[in-house]
Structures are given as C-alpha cells and as structure tokens.
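This document opens with one chain alone, in structure tokens, the form predicted on its own.
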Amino acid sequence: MVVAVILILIVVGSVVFHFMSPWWWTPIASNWGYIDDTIIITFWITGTVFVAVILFMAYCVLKFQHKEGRRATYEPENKKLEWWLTGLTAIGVAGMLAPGLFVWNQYVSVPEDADVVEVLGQQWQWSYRYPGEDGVLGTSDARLIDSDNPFGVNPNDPNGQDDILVEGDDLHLPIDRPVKMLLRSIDVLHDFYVPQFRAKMDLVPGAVTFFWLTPTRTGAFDILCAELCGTGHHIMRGTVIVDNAAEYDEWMSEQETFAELAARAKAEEKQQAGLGTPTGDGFEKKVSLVVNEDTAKPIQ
C-alpha cells in the first residue's frame, strides 16, 4: 500500500509542478509559436504515456501483492497483448514525429521576399553581414580571410563591394519582415540560437546552413550559442535587436561596407609601410635625433 501511495503521490506531483512550474516559455518574438505548439504535444504524449505507467505499476502492486500459497502464472508472450502495445506506441510515436516535420519543412522553406542576412561564428564572438544596395550577398571563401577581410569576400565580386559588414557588433533586424538568416562557421562548430525567436541552427565549417524567421516584436535580446565550441563557448553571446523600419533604415546607414573597410584597410597599411605621406613636394622629411656618446648633444 505504501509503495502504491507513493507512485501515485509522484505522479500527482509532476502533473502540478508541470502546469505550476515557474520555468514556464519564455515570450516569443517571432512568428515560430508552431514549435512551441509540437512541444506542447509532445508533452501531452509523454505525459499521458508517463502517467499510465505509473498508475499501472500502483495497481499491480495492490492486485499482484504477495500473499502464502499464491503463484504466479507463467505466460511468455500475450499476442494481442503485443499488437495492441505496438499499435499504440507506433500512434505516439508519429504524434510526435509528424507535427515536427510539418513545422520544419515550414522553418527551411524560405519566402521569396525575404530579406537575407548572414550570421558568422568564430571563437568566440558572432559577426554578420548585409547584402547592400543591390540586394545580394557577394561570394565569400574561408581562405581569403585575414585582418583586413574577416569575412573573406571575394573582392573580385563586384556583388560584395556594397556588402554591409558587422564585426562583433549587435545584430540588428527590422520588424515584421522576414529574414533568411544563412549561417557559417570559420573553425568549429557553434549553433546560433535565439530563445525569444524559437529559432536555432548549427553552424557547419565548410557548409552554409539556414532558416528564417519574421520578428513580431521590438526589443533586446540575447543570442547564445548552443553548441560546445571551446574554452570560451560560455562568453560566445551576443544581441539581436529589432527595430522599427525607421530605425533599421537609420542604423544600416551608419555602417560601413566592404569597399570602404578595404580602402581604410589599404590606407592605413601604405601610411605604416612608407617613410612618411606623400606630400606636393614628394615625401615629408623624416629626421632622426641620435645623442653623440662623447658630447651628450644631439646630432640631426
């Protein structure tokens, strides 16, 4: 009896704590509540499945307890007993199963008006860019990136010279606009991961991965990575902030493009490589002061 009670107490407790639990969803902030939809029926199978098996473990210790001078009946194998399990579990199963490939098939069949953004990883901070002007992503390629090209855009693309490049910076994204969001690793394994969107992808090195989304509501919040990417995988966190069309239109103005990040880049590499500046009369004059050992002076 005790035993019973006991079976029956953990199953009462978990179906309250399930419904009083204060790690409840976080609030969405994009158009995926499909996926917290399939949890939820995830929920209700495993549960329901939980809860039978409990209380039917609490009656056969109550009507198969022991007791002087009765056996057990020897049955190896119960036929219908088997089809009826196997029926019943191949129907949870697909419960399960259908709703999530129905809002997957959804989550990577991307609108044709969807705006395009790319998410880089690296350890251990999240960078991204923006096709510009003429709306499309330049090529890029892993062995092109150095200091001065960090994303590695191929500069023999004239598609990538608009390029709006964000390293380490906040990810910006406009309202009630949908976004396809393509992401790539450059050395390991990180998953970009939003839990206000519902979203989450790994990012593959060598492959580009993706999904899309459509933000529902302005704000803050927090991107994680969700894969195990190293001694830093714990500060690899970054923003996603959504803004109205004015806002998104000011900020994307502010930034600067691929073309202007090589000039920049080219600049400051001649400055440091030469002498001095080209000037109208040629190159400023450099003059050295060296102290004279023997006179303490010092000479030009």
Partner chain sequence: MANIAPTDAGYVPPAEVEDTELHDPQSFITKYIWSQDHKVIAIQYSMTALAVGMVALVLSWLMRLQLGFPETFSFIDEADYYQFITMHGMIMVIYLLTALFLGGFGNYLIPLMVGARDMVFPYLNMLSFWVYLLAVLVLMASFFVPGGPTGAGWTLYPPQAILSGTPGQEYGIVLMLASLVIFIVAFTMGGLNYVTTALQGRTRGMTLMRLPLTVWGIVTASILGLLAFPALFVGGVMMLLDKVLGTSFFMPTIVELGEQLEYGGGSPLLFQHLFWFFGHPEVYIVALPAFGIVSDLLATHARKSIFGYRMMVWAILAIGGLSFVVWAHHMFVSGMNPYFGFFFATTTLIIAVPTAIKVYNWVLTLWQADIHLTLPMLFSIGFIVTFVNGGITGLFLGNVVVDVPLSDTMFVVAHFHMVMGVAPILVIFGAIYHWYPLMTGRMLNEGMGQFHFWVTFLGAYLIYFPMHYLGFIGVPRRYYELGDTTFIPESAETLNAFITVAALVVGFAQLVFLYNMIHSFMKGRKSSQNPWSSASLEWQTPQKPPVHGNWGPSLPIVYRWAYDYSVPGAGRDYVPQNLPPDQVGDTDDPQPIGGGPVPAGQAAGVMEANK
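Keep in mind the model is a prediction, meaning the values are calculated, not measured. Residue numbers count along the first chain shown, from 1. Compared with the form predicted in complex with the partner chain:
Two rigid parts of the chain rotate against each other between these two forms, and of W32, V119, F258, H190 the one at the hinge is W32.
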The other form holds:
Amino acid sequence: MVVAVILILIVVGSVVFHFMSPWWWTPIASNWGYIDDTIIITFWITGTVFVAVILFMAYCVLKFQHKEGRRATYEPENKKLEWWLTGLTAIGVAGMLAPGLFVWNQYVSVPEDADVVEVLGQQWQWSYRYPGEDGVLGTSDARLIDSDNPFGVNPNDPNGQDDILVEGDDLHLPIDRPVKMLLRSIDVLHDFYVPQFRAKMDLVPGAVTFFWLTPTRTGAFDILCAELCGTGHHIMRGTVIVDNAAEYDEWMSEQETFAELAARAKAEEKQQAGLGTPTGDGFEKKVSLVVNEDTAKPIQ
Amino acid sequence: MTIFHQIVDKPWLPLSDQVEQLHSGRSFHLPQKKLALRFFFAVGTVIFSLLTVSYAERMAYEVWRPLPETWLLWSNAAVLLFSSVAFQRATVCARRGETPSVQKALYAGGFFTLLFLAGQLLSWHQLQTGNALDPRNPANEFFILITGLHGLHLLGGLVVWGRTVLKLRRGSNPAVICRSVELCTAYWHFLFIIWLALFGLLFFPGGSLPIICRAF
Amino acid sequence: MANIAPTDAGYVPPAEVEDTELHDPQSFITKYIWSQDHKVIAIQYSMTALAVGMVALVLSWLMRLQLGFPETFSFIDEADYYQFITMHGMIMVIYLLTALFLGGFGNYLIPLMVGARDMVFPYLNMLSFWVYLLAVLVLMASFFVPGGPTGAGWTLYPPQAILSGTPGQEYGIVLMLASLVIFIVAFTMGGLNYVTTALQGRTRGMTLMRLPLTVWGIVTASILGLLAFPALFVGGVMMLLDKVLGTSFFMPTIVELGEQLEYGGGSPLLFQHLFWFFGHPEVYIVALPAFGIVSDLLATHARKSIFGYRMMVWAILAIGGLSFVVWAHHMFVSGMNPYFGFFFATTTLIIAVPTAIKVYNWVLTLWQADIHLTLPMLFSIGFIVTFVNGGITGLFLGNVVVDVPLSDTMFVVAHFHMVMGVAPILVIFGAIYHWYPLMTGRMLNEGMGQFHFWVTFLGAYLIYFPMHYLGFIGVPRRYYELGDTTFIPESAETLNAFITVAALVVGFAQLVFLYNMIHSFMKGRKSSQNPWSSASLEWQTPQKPPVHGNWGPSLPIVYRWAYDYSVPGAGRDYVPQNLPPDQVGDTDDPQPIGGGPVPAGQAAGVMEANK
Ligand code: HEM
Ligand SMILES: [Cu+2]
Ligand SMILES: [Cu+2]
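Alternate state requested, the form predicted in complex with the partner chain (shown: the form predicted on its own):
First the chain shown before, then all remaining chains and molecules of the complex.
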C-alpha cells in the first residue's frame, strides 16, 4: 500500500514539478526554435512512457502484493505482447528521431549568404575577428602568434589586412542575419555557449570548427565556456550584443583593422628601438610556415 | 551446436533428449586455456587495430614522410618468423612426445625471440641517431609506440615460455607440457601475424593509405 | 511443466569439470590473504571497492558543499574543486562500480551460479585482485604528491589534461594514467576468467539458456570490458608518452601564456574517439550486470519466472553489440565531422529499443505475481523508477539536436547520475541485502535497511530530478561557482542549496548501511538455508556460507532453468535448479543436494581423485 502510494506520488510530483516549477529554459534569441520544439516532442513521448511504466508498476505492487495462499501465474513469455511493445517503442523512437535528424540537417547546413565571424578562445578569455570590408577572413596560423599578432593572422595575406580584431571587448552581431561562427583555440578545448542561442560547439586547437545561427532578439547575452579548460573554466565569460543594423554599423566603424594594429605596433617598436631601421625579418621568416588552417586540417 | 543454437531454446520446456539434459556445461570443444587465449587474441587485435586507425588518421592530415625501410627491419621480420617456426616444430614434437626435440625447439624459439627484441632495440637506436631522419616526423613516434607494445607482448609471452621450459626440465607430464607448448605456439603465431600487419602498415603503402583515408 | 519426466533421469554420470586447478588453502594467509578461492577474492574486491567508494562519496559532499554554498568554504578553491570532480567521477565509474560488479559480484556468483568449484584459473584470479589493489593504491597516492591529483575531469581530455592550466598536471595525471593502465591489466585477467568459466566451466545440465540473467549480464559486461578497455589502454599510453616523452599524439600547435610549446601536429579529437570507444561500452559494463541482477531479484521476490527470459538474453546481447557503435554521441558538439551526428543519433536511439524491452519485461514480471516487499524487492523497484527516468533523459541527449543545448550542462550530470549512478547502486544495495545471508549466514537488519532504502531512493530522486531543470536553464557542468550571470534566477541558488542538503542526508544514510553490515556480521539474525526460497543454484550448496570447493563431494546436476517459481503442480512455489525431477511434487523444503556438511578438506580431496 505505502509503496504503491509513494510510487504514485513520485509520478504526480514529477509531473507537477515539471509544469509548476519556475525553472525552464531561458527565452530564445536565435532561429533555433526547432530545437526547442524537438525537446517538447521528446518530452511528451518519453514523459508518457515514464508515467505509464511507473503507474503500471504501482498498480502491480498494489494488486499483487503477497497474501497468504496467493500464487503467481506461470507465464514465461508472451511473444505477441513482446512484439507489440517492441513495435510501439520503435514507433515512438522514430517519432523523436525523425524531427531530430531533420533539424540537425539544418544545423549542419550553413546558408550561403551567412556572414563570417571568428571566435578565438584561449585560457581564459574570448576574442573575435571579423572579415572586414572584403568579407573574407585572412589566413591564420597558431605558429604566427606573438604579442603583436595575437590572432596569428598571416601578414602577407591581403585578405587579412582589413580584418577587424576585437580583444577584451564584447562580440557584436547584427539581428536577423545568419552568421557562421568559425571557432579556433590556441591552447586547449573550449566551448562557445550562449544559452539563449541554444547552439554551441567546441573549440579545438589545431582545427577550425563552426556552427551557425541567426540572432532574432536584440540585447546582451552571456557567453560561457562549456568545455572544461582548466582552473579558470568557470570565469571564462564574455558578452554578445545583438544590435540592430544601424547600431551594428556604427560599432563596426569604430574598430581597428589588422593593418592598422600592425602599423601601430611597428611604430611603437621603432620608438623603443631608437632610430634603428626595422629589419622586418620577423615576419618574413615565419611566413614560409603559413598554412591556411581552414584547408590544412579540416575537422574530422 | 554453435553458440547461436545454444541461445534459442526455451529453457522452461523440458529438453528434448537425454544428451541435452546431461549437457556437459561447455559451449566450445576447446581446452579452457585455449579459449581464454583466443579471447586474449581478441583483446590484442583491438589494441593493434586501434593503433592502426590512429596512425592512418594521422597520416591523412600530415605532409607524410614515411619511415625509411632498413635492412634491419627486414631481418627482424625474418628472425621473428624463425621463432614462430621453431615453436611450431616444438608443438609437432610435443604431440609426438619427443621430449628432447621439444626442448631444443623451445630454446631456439626463445633465442630468436630475444634476438628479435634486440633487433628492435637497435632499430629504435637507429631512428634516434640516424641524422637523415627528422626527429619530428610523427611516423617515428608511432613506430616506437607500436613496436614497443608489440615487444611488451612478446616479453609477456617469454614469461610463459620460461615457465614451460621449467616444466620441461622438471620432467612434468608430457600431456601438460604439450598443452603449454601449444599455447605458446599459438601466441607466437598471433604476434607474428600482428607484426606482419604492422610492418606492412608502417612501410608499404607508400602513400596509398593516406589517400584512402583522405577520401573519408 | 518445466522438468523432464522422472524416468528419464535414471542414471546420471557424475559431473566434474576437468582441468580446474583448485588450490587448497593451508594456513590463515593462504585462506584469507593470498587466497585463490573465488569467494574470498570476491570479498577482497568488494571491500576495496567500497573503501575507495567512500573516498568518492566524501569528495561528492565537498563538491556539493561548494556548489550549494559558494564562497562559504574557503578551504575549497578552484583547483581543489576540479580535482574533486575528477577523482570522484573516475573512482565511482571504474574503481567502484566496475570493480564491484565484476570483481565482486562476478567473482562470487559466477562459479556458484554455474555450478563450478571455482573460477577456471584461480591463480590468475588472485593476481587480478592484487593488481587491482595496486591500481587503487597508485590512484590514492596521487592525493599525496606535489600538485595533488589531476583536475582534468574524468574524461581526461588532452591537451588540457597535461598542460599547466590544469591542477595536478605534474604528477597527478601521470599517476592517474598509470593507475588506469594497471587497472586494465587487472581487469583483463579477471575478465578472461569470468568469460571462460561461464562458457566452459558449467556443471552438467547447465545449458546457456538455463543460466540466471545475472550470469548473462556479468559475462556480457566482461566481454565488453575485454574489447573496450584496450581503447582506454591505447589512449592512456599515448597520453603518457605525450606527457613524459613529449611526443605529439594528441597535441597540436599550442600557444600557452604567449609561448609556443614544443608540441605540434597531433589530434585532440583522436583521444576523444578512443576515450569514448571505451567510455560508452563502459556505461554498459556497469549497467548490464545491474540489469542481470535486478532481473533475478525481481523474479525471486515476486515468486514469478522472469518474463520473457529469451528476449532478456537477446536484449543483453544486442545492447552489448550496439554499445560499440554509439560512442560518438558523447561528441556531438566536439567539433568532429558534423555528419557523424546522423549516424550516431540513429544508432543511439536504436539501442533504446532493446533497453525499453528490458524495462517492460521487469514490470511485466510483477504482473500477476506474488510480490514480497522485501528489501531486495524495494531496491529493485527503486531501480526501475530511477532507471526509467535516467533512460528517457538519455533519449534527449542521444537525439543529436537536443543534445546541442543540453550537453555539458547540469542536465547531463543529472542524466548520468540517475542512469549509471543511482540506478546501478540501488541494484548493488538490493543485491547485498539479497546475498548477504549467503555470504555470512546472517540477515541484515531490516529496520536499518528500510531507513537506508527510503532515504537513499527518495533522497537521490530529490537530488537529481530537479537538477535536470538547472540544465534547461543553461547552468553548465564542471563549474566551481556560477558567478554573475544575466540568465540564472536567484531561485536556482536556492535549489542548489536544497540539493546539497539532500546529498548530505543521502550520504549519511550510507553510513547507516555500513554500520548495518558490520553490526549484522556479528549480531545479525541467523539466516535459514535458503531465506528467500530461491531456485537458483548458488543457494543450493551443502554449507552456508559455501566452503572452499563449493559443492561437497560431487557437483550438482541441473535439471531446469533458474526461474521455476510458482510452477503449477509443483509442491512448493519454487523448484531448485538441481532438484531431481522425481522430487518436484514434494511439499517439504528440499535438502541441498550433496547431503550434509563435508569434513574440511574433503572437497579438494575429491578433486584429486577425479583428476
Ligand atoms: C550521493 C551520491 C553522489 C553525489 C552527491 C554526486 C555529486 C556529483 C557532483 C556534484 C558532480 C560534479 C558536477 C559538476 O560540477 O559538473 C559529480 C560528477 C560526477 N559523478 Fe557524481 N555524485 C554521486 C554519486 C555518483 C555515482 C554513484 C557515480 C557513478 C557513476 C558518479 C559519477 C560521476 C561522474 C562520472 C561525474 C563527472 C565527473 C566529471 O565531470 O569529470 N557520481 N557528482
Ligand atoms: Cu572552459
Ligand atoms: Cu554513451
């Protein structure tokens, strides 16, 4: 009796908790509403099974508990029942899998016209690179990274000269435009995660990974790191600001390009080194190593 | 009765005939140690297959510099083959009960194995010192890892070999000795086959494997 | 009717399994320390596993204190927290659950359930335990080395695991990897034994399909272990070389603190593939024995044959096979080729079908049964509730797009604790209440047991059910503290504090359980020969607890499967597997076959005679 009642209470309690508790996902701010829908479908199918199985068990415990003289029925198997249950389960599973794969197909198919933004992760901060006027990111290589070139942009690549580099500042994205986030790490694994966007992906050193989204709501959202990356993992935070087009353009116009940054760095170097002629060999030597990581090592 | 036939009957029904009723309680007609050894072969196969896959994966994404083939590795392969042959001979003799020949063959097998291991050490040494080689070539790392694990397996085998030799010298029961010798022989053949596969992997494809891998 | 006609069984040749080298203990040391008796080894394994398990439990309290009341406990800093997580996770999964199910229950039950005198390789079995103990000691040593244990997470992902941003990167990680490699050696020795014993060492009449599901579960898990641990072995060795010799198997070009490291060209994802090729079967290495054991507990305490035995066996085999083709569902957002997502989501959801069948068959076993609400039965019911709950959240995480928002959040933590933490541990408890009388001859205290069950079961549900919703909000896992965010409500902090209190209460209940085990060992009620009226073979030994050699002068002969409960026409509501067919109608309790006690040492004497 007690056991059956407790089992029923567990079921009722879980369902009530699900509908009444204040804890649910944060309001969405991207195009990935389909993901939420798939979760809802999954909830209904699996929730039904959970409720049915536990209530059935409660009923059995109530009805077939031991009494003096009671004997169980002897029924080693029931082929028909088992095949029915198998079939129904298969249908339920297919009902979840089909929408899941459908949405996944969208998740992995980046729209042709998507903008490109690069996210660079390192212990324990985020920086960002925009392709600039030409819409193309310059090639880069971790082996080129030094204090003057924190992104490892290839200085000989014309595409890279107008790249916009954002360090120690927020990431800005324009609303309602699909964007492909290219993810790169220079040390360990990280994971770019904005709860309101639903999407996330690991950053893998030595490779470039990606995902895409369309922001659908303006505002400021937290960027978290969702892949353990050392003692500072939980403080590896950032902010993404979704702007409307005008605000976005204004912000963009205030940013510095790679060429500007490099020129300034050179100027400072000159000042420090007195009037000595710049040798310039620093770059030239390394350039022979340059490979475009995008093509050299596709994600496996 | 294959294992598949064994897992379909309805156990709550009486078994049809007396023979089954008194089922021997064994699923395979094999001595227990042989069955265990086969399972161990499965374990070893998984280990070396995973290494192969890792190696191939790496080849696909590098400007691949294959290892130089050296005469040493060829002769090592031959030496391991000799030891396998010696063990085979030991088994044949043990089955016939010719104890002195068993002993000779076993010694030969052990000797060739040690020679092989020494040869492998020498090849490591060549890799490290050979100035023609780029020390950063990942093929080197894999070579050392794979041959090292292979060598460790052989060392483990030598322990059992040692116990068998002891049994032989103590003059144990020929049937017992025969079983031990058979086990050693199977194990050496297994390691020889693994070595052939690895040898092929490390030296032969001449670029074909990476191309296959890149296709994926 | 599940037995053959009495006339068929006129002459039965004596059953004795050849080439078992039974080692007869001479002194205290060989009896209890360097013992080759599977029962003693099982207890050694279990005690060691429970002892390290306690360490992991205490670590979980510390972690929960930090999460529930951040900025309160100054003695837990970030590095400590990540070290606690790592050691907690690894100990729980490998050194507690794997060792306890296979080394503990597997060792104790397989020979008894298949009707053997011991494992087929007793010496190897003994070696397996001592090597396991060595692995545990090496792991524990990492608490005492400079820098402490590794804080890389139980997944040990490189490059992070061996770089300086991670605690314990000096010695901790090396000891961890070394300990794992040693563990794998120990496991391989044990696993070969379990598999060979079940396949080749059974007594006469014991066909494969007459084996209790416990044996099926444990043996299939052992096979999975034999084939899956090599992946961890390979990955572990390669990472050790990366750490110690500076190779670059898993290490790409890395810039750390503005410095280029010596590494280059390796693939971090390769390690993840190796790890999960082991890691996913590992989940089933823990789950399958639990599946098997709970089936037997349910059947025995519901006095009903397990429903759909053949389906249950096939499902175990199907799950075991499929478990090797789902590994990358742990890597949906790892940056691997996104097209793998289609394949691995599909295989993962397919594996749900045989798993669901098992669940149905458990609850259908209760249908029209004669349910005794004993402690093992209660724990089995608790298992079904938590396993179903954890199983369905697995369908969320396996369905690739749903995994995208939920992966690496507290949802995952809640899911795997429910399904491979709480559920199998409830089975372990149920199994201990069930077999304790066999192992010690005494019953565990019922009152303490009830307290233990209700607090553990309801408490664990209260810990982990709400935790899923933290994951929905978006709270990431492996976070030392949440800090300031714009999306986590105040109330989530309250929930965290509540969970911590619940965790401490549940932890306390485990101390009551430990006390019960010790107390009952000395003062518990004496158990009868077969306190649960169980039909399976392990309860039919001539002595309780079974002595060395298990079966007295001759091995039992098996006439039927292990689930003849409430057979129509039989005298009692259970028919032991070895009861000769002509006695099935008797109504008084059956005597164990083989007669009364055998003088010490005689069992082994018989062995000699049979050689
Ligand atoms: C009362 C019992 C337990 C409590 C209170 C508990 C608590 C925790 C906590 C707080 C975490 C860290 C969550 C995070 O910050 O990401 C954790 C992680 C973990 N636990 Fe438990 N745990 C318990 C039992 C178990 C059991 C029985 C298992 C066996 C499967 C287990 C396996 C793990 C694993 C694998 C991790 C992940 C470690 C990692 O992230 O690297 N735990 N547990
Ligand atoms: Cu992180
Ligand atoms: Cu998995």
